[in-house]
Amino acid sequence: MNVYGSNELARDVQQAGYCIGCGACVELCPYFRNHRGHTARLFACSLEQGRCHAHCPKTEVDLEELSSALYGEKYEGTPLGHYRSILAARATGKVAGPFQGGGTVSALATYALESKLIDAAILTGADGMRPVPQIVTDPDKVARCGSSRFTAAPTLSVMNQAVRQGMRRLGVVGTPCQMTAVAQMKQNPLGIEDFEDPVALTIGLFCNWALEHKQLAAYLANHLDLDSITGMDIPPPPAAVMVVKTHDTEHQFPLEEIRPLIPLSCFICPDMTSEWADVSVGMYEGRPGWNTLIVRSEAGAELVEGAVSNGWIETEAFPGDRLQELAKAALAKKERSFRNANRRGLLQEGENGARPAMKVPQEVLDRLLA
């Protein structure tokens, strides 16, 4: 990959509008911030060459050197990626929730936390409708950040954090643009002599699409109080409607109404299933309660292996016919998105060397887009 410094990162990505606020160019330097899910440079940088640059998910990300160092093969564009096995999962009594779904990402974060397999867990709690990054290390604090804001958040400024107070052995929890932007960072872009990678395991979590805090909050203050928010979902089909829980009732507000709050970020974004997680976990349609998991790497599968032989979750086989539905879906978004990255000219090197935020190879594109 190309690495630029933050001049690059703020008119390729910033300016452009393409920023999610993932947090991964935040607290490595005293330059970039964010605030309430919006992440601004404070200041200018004249370094040709910056980790804000590198790690970023939206700057010449090439999936296929990302495919190549993560699981040792070429990047086909496959629907759910590279994946060792696909379960039905929930978690067992072990873990107290309240939690969305069927606990199995608090059940799996917890594990690792009380087996050692990890040292903290980098996680994303609330403040009411505000979602809060966190480092977490005590495992019974985990269930307290298993609730969605469907915002985007900038988890990964608390992973640097962490970093940069000497934590290693981190597993952290997030989105597909944040699991990318993780993955981007365990390839030592910048060719550091004494790299360590400080990232022992990643969970990734299944996302369509996140919302713009700011404009999500502006939103929902038209219709109730912003501080007796305690929790969000989103049905699956047909619902098409965001709930909004608060002390004393729910709110529903069609998913037509909310959808225009989706930052532009998220229509270039070709990734349904976290491909780049050691495992990833998402809603499992039709069977309220259990979650979807998919088992990647070796990592993901001594810590699922493990989380069960030690009754933290319990699995079932997936059924073939929710696996084609899962495929279809992660598909379409596939093929939807490098639409628009390819219309938007996003995709590979540019006329007079443009810079791309992903290089995909181009038989694979050419065979999604035909």
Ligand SMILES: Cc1cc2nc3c(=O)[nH]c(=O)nc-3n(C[C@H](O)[C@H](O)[C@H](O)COP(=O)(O)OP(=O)(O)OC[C@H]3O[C@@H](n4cnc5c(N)ncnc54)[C@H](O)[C@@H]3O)c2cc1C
The other form holds:
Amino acid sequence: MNVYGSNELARDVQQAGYCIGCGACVELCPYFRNHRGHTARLFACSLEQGRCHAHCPKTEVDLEELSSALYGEKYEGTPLGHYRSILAARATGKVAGPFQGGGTVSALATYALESKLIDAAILTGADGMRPVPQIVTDPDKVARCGSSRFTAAPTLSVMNQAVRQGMRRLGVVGTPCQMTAVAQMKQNPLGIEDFEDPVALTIGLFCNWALEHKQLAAYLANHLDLDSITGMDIPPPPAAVMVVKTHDTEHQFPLEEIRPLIPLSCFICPDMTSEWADVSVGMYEGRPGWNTLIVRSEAGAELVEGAVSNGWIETEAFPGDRLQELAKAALAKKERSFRNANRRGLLQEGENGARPAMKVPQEVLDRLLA
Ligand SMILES: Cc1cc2nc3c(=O)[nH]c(=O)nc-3n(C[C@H](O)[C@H](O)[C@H](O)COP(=O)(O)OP(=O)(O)OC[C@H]3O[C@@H](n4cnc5c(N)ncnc54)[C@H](O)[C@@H]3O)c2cc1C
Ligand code: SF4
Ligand code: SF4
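To test you: the structure above is the form predicted on its own. What is the structure of the form predicted together with this ligand?
Every chain and every other molecule in the complex is listed next, the one we just looked at coming first.
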């Protein structure tokens, strides 16, 4: 991976409109801050290499390097990435919702804290409809962050804050772009001598796209009282609506009106299922109250085995026809995003050493874009 400084990050990602606001560059130094959902660089800095650039999931992401570092294998561009098993899962009654799906994420994070697999969980709660990152150390408080905020959140800013406070053995829950940032951070890309990986566990979410918070708030404010929002959902096709729940009712908004609020960044994002996380969790289309659970790493396998044997989640086999559907959707996102990124000149190193957003093995790209 080529690492540059904050000037290149500001130019290639922020000014070019590819920043997703994940928070990975925030709280590392005094210069990057999150302001109302936007990452802002307060001052320029003269360092030629910085962790801000090295961890950012939107520049110089080398998929071959990540695959080899995490799983010891080549990046093949398979739809769902490396995995050991795929299961249907849901929380048992040990944690209480509301949850977005089966509550698997909340149950796994609670179990991880309870059993001391992690010392703190990095989660995303909400203040009304605004996503608010949180450092949670009390297992009883994990479920308070349950449910999805469908707007991009600066979750990783509090991961950096926790590390600065000396916390270690963190468990991080986040979207695929956030899992990419964490995976890059874990490789110690700047070769810091006394580097100690602060993250013991990653729980990735599935994600096809997120919305830009300010724009969504402005859109919804025309239709309802923002303070009355209690939850959101995007039901599977053919619904083609976004559901916004308020204290007393449910509103439906056509996806064709919502899609223009998706940031540019999501259109060049090839990962639907958090391929770099220890476990990944998404909805189980057609089976409300359940999740799809992908176990990828040894740490992920231990987490799931422990959570099952201690009664935090229950699992079932994941049916073959659903797996095919999932793989089809994930492949479609990959192909679409590589095509978009390629068209914009964001893949591979450009002429005159132009910096890419992503590096993909050429044979994988040729196959997927054929
Ligand atoms: C922006 C976004 C888009 C998604 N798109 C899809 C999709 O296309 N298909 C699909 O199957 N699933 C998608 N999901 C995942 C899905 O909504 C559920 O999070 C997942 O199925 C886990 O359900 P659960 O009941 O186990 O989660 P819960 O137990 O309810 O826990 C949800 C967790 O999500 C975290 N979280 C909430 N909002 C955010 C946010 N904005 N950013 C980062 N973390 C957050 C919280 O920390 C919480 O711990 C998306 C999630 C998000 C945040
Ligand atoms: S690290 Fe995240 S918040 Fe920072 S510039 Fe990159 S995408 Fe934006
Ligand atoms: S689509 Fe990709 S970039 Fe957009 S929020 Fe989801 S994971 Fe992040």
